[in-house]
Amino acid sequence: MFDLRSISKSFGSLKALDQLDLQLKPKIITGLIGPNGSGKTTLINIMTGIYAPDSGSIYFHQQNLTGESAECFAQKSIARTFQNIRLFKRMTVMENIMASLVTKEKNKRNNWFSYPFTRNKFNLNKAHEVLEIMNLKDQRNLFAEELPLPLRRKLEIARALVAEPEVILLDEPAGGMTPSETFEMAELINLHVAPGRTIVLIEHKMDLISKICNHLVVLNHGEKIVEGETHEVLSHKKVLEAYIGI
C-alpha cells in the first residue's frame, strides 16, 4: 500500500537517503531505527510530502505522489507525529483537536473560523472521543503549553488520531518519558493507535519498540540494512554492530 522506490535525498554534500527500497505491510506496526543520522526522520518528512525525493518515486496504493504537498498526503490519509512537538501552544486541548480537522475537511476549509468550534457537534463529539481515549478529557480546557511533556506526546498523537488515518507515522513518541511513561504510551499505542490502521514507529526506545513493532526496518547512513520480524532483527549481527555498538 505504501511502497517507496529507490529514494534518495542529499542535504549539500550529505546524503540522507542513498537508493531505498521500503514496502510497508498494511495493517501492522513497523518499527523504524538506526543511529543518529541514519535518515530516519528524512525518510518520513518523504513520505508525508515535507521533502521532495531527489530521485525515486512515491507510490500510495498504487497512485505515484512522488512530488506532491504535504497537503497532498494528509488528504490521502496519511498522518504524523514530530519528534520535536508541533502544537498550537496558545490554543486549548480541544482546540488543538479540533483545529486537526480542518485539513481532512478541505472543502469546508472556509467556513471552519465562522462560526464556534462548539457548533461542529459531529467533530466535537469526535474530539471527546480521542480525549477520552487518549487520557487527556481533565486537561481538555488547559492551554497547550501547560502540558507537560508526557501529555504534550500525547495530544500530538490525539491530533493525528482524531482525523481517521489509515495510515500513521510517529516520530518517537515516548521521547523524554520515564520507563513508567514509556509503557503507558506503548499501551496505549496497541489498544487505540494501531489497530486497524499501518503504523511506522520511529524510536530509540527498544523496550518499546520489541514491545509492540511486528516488523523492523534498520537503516544506516541512509541505506536499509536490515528488515525482517523484530525479534530476528534485533539480534541480527549488522544491528548489533551499527545500531547498539557490539
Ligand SMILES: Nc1ncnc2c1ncn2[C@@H]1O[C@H](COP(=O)(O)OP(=O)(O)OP(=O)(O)O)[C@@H](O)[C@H]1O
Given for the second form:
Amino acid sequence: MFDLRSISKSFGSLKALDQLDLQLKPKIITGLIGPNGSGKTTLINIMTGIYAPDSGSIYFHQQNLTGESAECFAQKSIARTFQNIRLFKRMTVMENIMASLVTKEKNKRNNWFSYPFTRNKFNLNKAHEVLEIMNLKDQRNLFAEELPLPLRRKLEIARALVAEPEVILLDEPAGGMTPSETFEMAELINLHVAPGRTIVLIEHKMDLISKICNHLVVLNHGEKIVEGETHEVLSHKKVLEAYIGI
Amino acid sequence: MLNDYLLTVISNIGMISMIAISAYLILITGEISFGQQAYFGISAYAGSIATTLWGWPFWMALIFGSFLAGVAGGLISALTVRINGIYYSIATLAFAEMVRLSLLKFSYQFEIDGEWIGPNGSEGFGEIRWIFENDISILEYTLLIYLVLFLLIAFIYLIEHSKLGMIFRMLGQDPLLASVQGVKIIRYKVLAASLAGFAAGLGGMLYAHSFTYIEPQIFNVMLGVHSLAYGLIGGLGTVLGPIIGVVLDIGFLESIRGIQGYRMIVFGGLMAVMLIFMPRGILDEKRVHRFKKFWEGKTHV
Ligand SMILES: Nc1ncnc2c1ncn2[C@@H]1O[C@H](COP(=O)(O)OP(=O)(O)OP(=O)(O)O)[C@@H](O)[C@H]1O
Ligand SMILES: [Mg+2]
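Alternate state requested, the form predicted in complex with this ligand (shown: the form predicted on its own):
Entire complex below, previous chain first.
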C-alpha cells in the first residue's frame, strides 16, 4: 500500500538514507528503530513529502508520489507527528485541532459557507470526540504553548486523528516523557490510534516498541539492516550489535 | 464642535487605518512588508486619474485603483513567494522604491479648461477636484471614509472567522506545518498579498481625493514603516489591533501639543517598549481569546 523503493537521500556528503526499501503492511503498527542519526526522521520526512528523495520512488496505493509536495501527501490521507513538536503556538488546543480540518473537503458541510469556521457543528463534534479520547478536554481553551510536553505530544496525535487519516507516522510520541506518561501514551496508541490504521512508530524506548508494534524495521546508517516480527528482530544479532551496543 | 482640524485628524485616522490593515494582513501571514505604501500610491494615482482625467464616477475609480493595487500586490507576492524573512522585507521595500521612482518620472496630462492637469513627475498631481466639483463637505467626506473603513473591517472580520482566516494564521505561525496539513501555501500567500494591496489601495485613493494633491514623496518608506508599527503596537490578534495603533499615533500623539516635533521620538520609544513587553501588540491573540471567552460567558447567562 505504501511502497518505498530504493530511496536515497543525502545532505551534502552525508548519506542519511541509502537505497532503502520499505513496504508498509496495511492496518499494522510498524516500529522503526535505529541509533541516533540512522535516518528514521529523514524517512518520515520523505514519506510526507517534506523532502524529495535524491533517487528511488514512492508509491501510495499504486500511485506514484515521487517528487510531490507535502500538500499532496497530506491530501492522500497521510498524517504525522514531529519529533520536535510542531504546533500552532498562538492558537488554542481547539483551534489547533480545527486547523487540521481546514483542507478536508470530504464532507459537504465543511465548505466555505460553513461559518464561522471554528463553530462549524460537524467539525466541532469531531474535535470534541478526539479531545475526549486524548484526555485534552479541560485544556481545550489553553494556548498550545501553555501546555506541558506530554500534552503537546497528545495534541499532535489528536490533530492527526481528527483528520481521519489512513496512515499516521509517529516520530517519538513518547520522547521526553516519564515512564508513567510513556505507559499512558502506549495505552492511547493501542486503544485509539492504531485500530483500523496503518502506523509507523519511531521510538527509542524498547518497552514501548515491544508493547505495541507487531512488525519492526531496524535502520543503521541509512540502511535497513533487519526487518521482521518484533520479538524476533529484537533478539537478532545484528540489532544487538548496531542498536544496543557492541 | 467638530471643527475642520478635528475632522481632518479623524479622516486621517480612517484612511491610514486602511494601509495599517494592509500591513497587518501581511504580518498575520508571517512576513514583514516594508512596501505597502506602494499600493497606497498606485491606487492614489490610478484612482485620481480615473476621476479627474477620465471623468469616471467616484466609486468606480475607487474600485479600479484598489483593484489595480490588489493585482500589483498579488503579482509581487507571486514573484517573491520563495523568499522569506529579511529578504522578503527588502524585496518589498525595493519594489516600493521602484514604484516611487517611477512616479517621479511619470507624466500623463490632459488639457482641461485651458489647464494642464494630471500627474507630472516630481511636481506631483494637483487639482484632484472631485470633492469641490461635487460640493462635498469635510464632514461628508469623513463619513464616506468611515463607510469604506467599516465595510473593509467587516470584510476582514468575516475572513478572519472563516476557513481562509484560519489558513492565513496557519501560514503565519508555521508554514511547514500548514503544508503538512494540506494547505497550498503559495496560493494563499498570494491571496493574502492581493487582499492587502486592495486594502491599502482603498486608503490611497481616498487620501488623494481628500488632500486634492499627491506627489511621489508621500509614498515613501516612512509611510510603510508606520503602517507596520500600527499593527505591532495595536495588536495582531484582531483586525481592530492596527486601528488602535493608528488612533494612538495620529489621534493621541499628534494631538498632544506639547510633544509636537518630538512625536517621532515618542513613537519610536513606544514601539521599542511594546516590542519588548508586548511583542504581538496590545490586542494579541491571547487577549483577544480571553475577551471572546469572557464575552461568551456573559452572553450565555
Ligand atoms: N535537513 C538536514 N540537513 C542536514 N543534515 C540533516 C538534515 N536532516 C537530517 N540530517 C542528518 O541526517 C542524518 C539522519 O538524521 P535523522 O534525523 O533522520 O536521524 P534519526 O534516526 O531520526 O535520529 P534521532 O534518533 O536522533 O532522531 C543525521 O546525521 C542528521 O544530522
Ligand atoms: Mg529523529
